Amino acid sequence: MVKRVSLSDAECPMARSLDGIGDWWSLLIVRDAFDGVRRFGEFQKSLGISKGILARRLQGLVALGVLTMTSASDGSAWQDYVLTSKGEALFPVIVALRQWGEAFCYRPGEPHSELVDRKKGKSLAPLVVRDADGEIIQMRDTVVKKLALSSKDY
């Protein structure tokens, strides 16, 4: 087996956000969490994963300070998970994954769910990305500034 290598320490911010909610199940409870999930078993039920993973993502995303365990809403002596500010802020990259999910995986009129405006109950439009000055950009648009090596990087 491959021992998994941290990006913890990464200059690459893509690679740090990666290897913290970077596994499919970690996206998938954070998904859940946006649908109102809040509790071990119905994450569990939701997702149909084995309590050991489940646990340990959970652990995970709480130590990363995505979700944190609050007292249960209902005055069980159960615990809820519930998004942080940092949690919330995934919100656009969940709806980016899930706009590219329907665009590219899915045959045309193949039924999948759907992310509506509670208000409105209309779906989302695609999201754009914009620079500092408020213009849509495209990827040829952009450039990554990598930091300078310095002597003790060789």
The other form holds:
Number of protein chains: 2
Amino acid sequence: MVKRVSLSDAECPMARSLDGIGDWWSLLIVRDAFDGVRRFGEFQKSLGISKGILARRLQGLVALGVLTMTSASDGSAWQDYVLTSKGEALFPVIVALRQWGEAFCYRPGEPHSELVDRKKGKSLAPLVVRDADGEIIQMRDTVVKKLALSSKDY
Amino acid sequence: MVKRVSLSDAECPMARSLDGIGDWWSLLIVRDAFDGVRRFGEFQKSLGISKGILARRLQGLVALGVLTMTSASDGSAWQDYVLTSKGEALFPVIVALRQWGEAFCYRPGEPHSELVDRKKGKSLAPLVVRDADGEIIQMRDTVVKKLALSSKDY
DNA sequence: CAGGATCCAATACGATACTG
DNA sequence: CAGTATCGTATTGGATCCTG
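Structure of the form predicted together with another copy of the chain (previous: the form predicted alone):
To see the whole picture, the full complex is given below, headed by that same chain.
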């Protein structure tokens, strides 16, 4: 959008992610899809988004391979939008954003919805970042390694 | 932006998060801040963003409490932008987006930068979502519990 | 160099009307 | 109901010029 410096060919994976789903609606659509929303009208009602933008976003997510269209489960003439495995892989992203919002975007006591596990009904554990050996690490323990090597890096 | 339905008073923490940092540049600025970028000019060069937008985004992140301005480390008259604890708490979000990008936004063999731990130089472990007892759970094991109760919830 | 001010193109988004 | 088409407006974001 607004064709800025193209992020789509960036060497940073985060930039590529954002290039595809980094707008205001896509991740909210994905969140709804996680919650079981499948139909155009359900998305529209849930999000309060205009029809035109919703249609474009759904198209974009389908084109990206995050959602796929299947014949409607209720036998109607229309399509259902369901998450692909690529879409389901956004689960940690959703959880991370939600947990950050819970922790930093509400005043104390202000109510908000909660993501709980279905069996126990309890909140999830905070996401933690671990190294290859499973040890918990902090931001300061990491560094970005650039690979400019395009073919055989030996 | 484009004053759509305000997400800032949403009951969904994810919507609130996106309301603050859900644009195209904010998370990339935060990523750079994680990588040690502090100065206006460094951000601009690293991101290829125009000065006007960068200034506005930095202001927004400062207003949000994600960044803070400190007197420049090199003694110049200007300010450094550094992450607050609220900003540092975005670490799992950054990692989640990066890992998703690595896994799904590159063709096989296509090079990209890599986030490694400083000591061992190895890639991080994939983020996993766990329940309150530390057990790994999937998307399908969770459900959103809405709390509409605004004061005493019984 | 760090920003602010201004101008302009592209577009994101909402509202509405239209179609099958 | 599921979209598409059109229109108006607000905002983005780049480029340029200006200042301390």
